[in-house]
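In structure tokens, one chain follows: the form predicted alone.
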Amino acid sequence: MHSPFPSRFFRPVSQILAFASLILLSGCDLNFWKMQGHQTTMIANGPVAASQLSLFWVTVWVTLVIFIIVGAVLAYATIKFKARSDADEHAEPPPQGHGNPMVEIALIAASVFALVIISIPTLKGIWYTHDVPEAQKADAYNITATGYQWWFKFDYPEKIDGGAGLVTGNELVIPVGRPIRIQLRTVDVIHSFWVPKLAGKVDMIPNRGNFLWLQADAPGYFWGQCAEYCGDSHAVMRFRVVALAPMEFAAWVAAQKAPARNVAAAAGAAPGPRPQLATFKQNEYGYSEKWADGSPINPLQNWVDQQKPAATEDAALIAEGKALFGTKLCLACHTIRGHGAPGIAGPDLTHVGSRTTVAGGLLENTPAQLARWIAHPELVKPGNKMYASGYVPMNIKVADAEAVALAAYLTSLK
């Protein structure tokens, strides 16, 4: 049966329906439309990110004007010269002539003008974001970020920590209102350092020093990650930046400089009821947005609360975990100052209990998730060095009960 509608009718209609379907499906994620996700570039919380966002909007408005003009001309030409019948579709094209010189010159001039509008803030932005402005260099200081497969190490300079050799893993704590110049290094492959709400991404390149600078305008908790493919678990190589007011930052530095906390167990005390190792799906990561009662979690306040020891601790279980840390050879790769653990291959764990994440910023730092990471690191982050270079060659096997004890010990290291 012959359709009353010609084929030329269905093509644009099908395209419109496909586009509408894409919009409706994308609408399932409200943050997609509000652009307020953890790693959105549409929220600037520092001067570098603000400069980059401002340049983005300049480009958007210029290209939007071009899009409207070109779209209007295209719509006009489509309507005015469209085929009115099937016979018109097969008609010979009209004679082709040279374009109007004045129109062509005007288009070239408009294009150059649009490029000038974009290029001026682009050059200013490149100059501003390249390095700390001259007027602020006296107030800036360096922190070295080193990329590993798949986690980040942060080394603080002497003028911050008094020469105590302060090192953290996966959580970069900075003071508010001061420019931070981050030296970017890598010990293996190319990584890329990116904190979208504070600054754009810059690569960490083997055998080549690189750097960026950023600054937080107010206290906050910011998500970051590697933005350069670097191996099996690149997508789950994450970190956090925590910006604190100057007094809180000084208090944090003082606490981090201290040796690891000791929890004394009574002589002959036996551990209490041991929690079972929780069951998780292999790709179940996520970050809790609400407490059990449904109230929203403030990530910065959650980080502050993480600095405090748990209200109830099983000292005997912690002591068991501390002993296992030595017998399982964890100290061969990890440092715990004051506990006789000198390893340097893995993250410094002196105050790991005070961090909100473990496993390279992937898992929340809870006893359940920490025990999961210790028991099955190859399932959480495939190809990681903890398993491939530690567990396998040294024949390390961690039973579920041992993982729970180790997690209790590490959680106590505030």
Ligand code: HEC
Given for the second form:
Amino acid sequence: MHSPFPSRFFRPVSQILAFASLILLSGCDLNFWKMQGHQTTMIANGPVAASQLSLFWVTVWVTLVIFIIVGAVLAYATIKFKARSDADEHAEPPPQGHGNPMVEIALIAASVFALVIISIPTLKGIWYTHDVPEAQKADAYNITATGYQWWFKFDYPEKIDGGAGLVTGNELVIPVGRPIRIQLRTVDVIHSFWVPKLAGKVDMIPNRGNFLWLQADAPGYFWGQCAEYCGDSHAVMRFRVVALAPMEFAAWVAAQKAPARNVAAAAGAAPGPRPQLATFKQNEYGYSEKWADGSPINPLQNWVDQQKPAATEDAALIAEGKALFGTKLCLACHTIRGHGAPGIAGPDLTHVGSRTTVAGGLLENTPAQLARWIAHPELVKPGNKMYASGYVPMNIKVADAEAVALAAYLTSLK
Ligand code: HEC
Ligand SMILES: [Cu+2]
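Which structure goes with the form predicted in complex with this ligand, now that we have seen the form predicted alone?
Starting with the chain above, the whole complex follows.
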């Protein structure tokens, strides 16, 4: 019973400690306090997310009112009846009465009222977010997303409602203003598909067809994340969603349907001096938030720029990388349409150069990061299958200079 500290002293101290540890845990990140990070649910950029966010606020306001009332009564009782002297502290408790029926009935009625206020929008929200509303069904665009340890495959099946008939990985490109109905599949364990600014998460469960729908109100670049623990690299199993206006979307589809780009090298030309493989710290996964001149990066513009071939390309280096893609057996696991690579264990790389990220949304898609990944995937992403099921059993070793050539080749695949 007798703590070394009087509770008068101890309680505020523990509260200050709890608050301080919250600040420390947040890493003093301003975005944490503004709740404006890449994966915030406080920003809704589509009707599904908006419906979920408004439900969140209804719940917050109702419970805040309850909190204030209960807190005020508690504070009043605590101050009014607190022991004011030693004698008070050791006095007999005052006579205990039983509750007042009117007060109890009023409290029950108030609780029911609060629950009704919350449950009406909850039920409406569940109905609305479950599936594309009937009136918009005809306009829905179908995509299948499949979870792999630790990346996402996106299929645009041709058979369903005239889909584009293409496959891509880790970047889901969608048309704005249309409901997107996403079939959720997995080839291994349970994953969860989550694009916080567009819609809440839904699990991808083995042998069970799940789906969700979402819609983007305006063109944008959104972060997605696997939200169900799925093994070693679960925390870095990410993806991006790029929402484009209808014309731009159609252009993207046409570009993606084309076979891989060829960069012709003059016969007998030797590659120019190749850059040194950059060194990165093991946990260095940062994303550039600013251009070289210090102005903030517009991620959508960055994505658009990524669609175009680089101004300077070393055709001979690219040709060397293309040959290595065969001799190093990369083609056993990756498809590059038009270049004779048929593998399906890893992401489709036919247009990998046009994506802004690689390694399951983990690294920025720059030649340096690509080479880093190809040379030593095991140092980037713990447990990844490219290393565990490829490099180790197939005895694949990629020297730094070879990784640079492979990166140049893959970068050219716009
Ligand atoms: C055992 C099959 C296998 C082999 C062999 C293999 N990969 Fe992979 N690769 C994968 C898998 C699986 C992933 C996804 C890993 C992840 O993100 O967790 C991947 C990811 C990649 C990515 C990132 C793609 C993206 O969109 O995120 C690139 C680039 C890549 N591999 C290039 C190569 C190259 C170059 C080689 C040959 C040196 C190679 N791979 C050999 C299976 C393989
Ligand atoms: Cu996962």
